[in-house]
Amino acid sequence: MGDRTDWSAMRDRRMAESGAAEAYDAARLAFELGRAVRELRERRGWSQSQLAQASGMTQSAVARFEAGGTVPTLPVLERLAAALDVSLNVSFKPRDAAA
């Protein structure tokens, strides 16, 4: 048997990659918004198919957003703010000096 990588070890290889901080860094981010998505649906007591239809979008396509598998556009976001009633805010914050 060969040597065995333990999780951390292989997680800082693979940040150490190129592009890996950029592609989790995006990864967060869909999953964030996905979360915040599910938590407004939630706490209107609605489906995610009653969303999808008042989005203008297909169920399968709710569900991966809140999954945090795609990254969505603008006009989605827009749609998915129009449809729970709430306003869009897109904003740039510096980033932290630790992070």
Second form
2 protein chains.
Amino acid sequence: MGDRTDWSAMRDRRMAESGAAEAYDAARLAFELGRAVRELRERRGWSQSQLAQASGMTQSAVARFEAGGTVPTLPVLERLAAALDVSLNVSFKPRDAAA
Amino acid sequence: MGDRTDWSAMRDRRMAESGAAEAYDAARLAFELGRAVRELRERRGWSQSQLAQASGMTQSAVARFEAGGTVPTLPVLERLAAALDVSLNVSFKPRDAAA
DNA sequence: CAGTGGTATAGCATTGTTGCTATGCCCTGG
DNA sequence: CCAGGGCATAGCAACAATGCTATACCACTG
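Now show me the form predicted in complex with another copy of the chain, since the one above was the form predicted alone.
Now the complete complex, all chains and molecules, led by this one.
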């Protein structure tokens, strides 16, 4: 994967400023959520523009999100989930037990 | 529930401006996450100040979060989860199937 | 080769969350 | 009665995500 963008630098800066681990996890979570949305979108055969319209965003915002360019906010995740007809799950899980 | 705060008005404004449903869901999610954190914190017998220190926040930020005063960001949720020794789970779930 | 659709980036204004400090209320213990 | 701990709010500065417009690149097609 080439470093065609400037975002990696932005993330690195964030990591250096705070405690690294937490910011790093957030960036990784952003990346994985982006990939998940991209998969769901492509599975439906939608273009970024279509998803954007369905979720009240613009194509550029969708592209930025799918690339993991920023850590998404919960309102945005909810709108994407609604548009893709899936449910968003945000919860805390004990580390030592299931569920 | 008493309306001792000003936050309900803020949420109402957000709901009125956008599409209502999405913003409403985000506010409810914020509220439930706040309650979850409060439970985990009290279960550990921690004060807001202790949790704040453990998660790199201030007591006021913890109070605001537990009250559902703002929709938390993922970095904050990660830090709280780490401090409370639980794992944060953010994912999309199909509406028609399990897992 | 021009035209079109899909995607990636850039730049900027707006908006909202967080960080921080200070303060007020309630309750309990001395 | 007064002091202190715990929690709720306020106000403001700083920062980061979103909204939006415009543009560039690529693949495909007429």
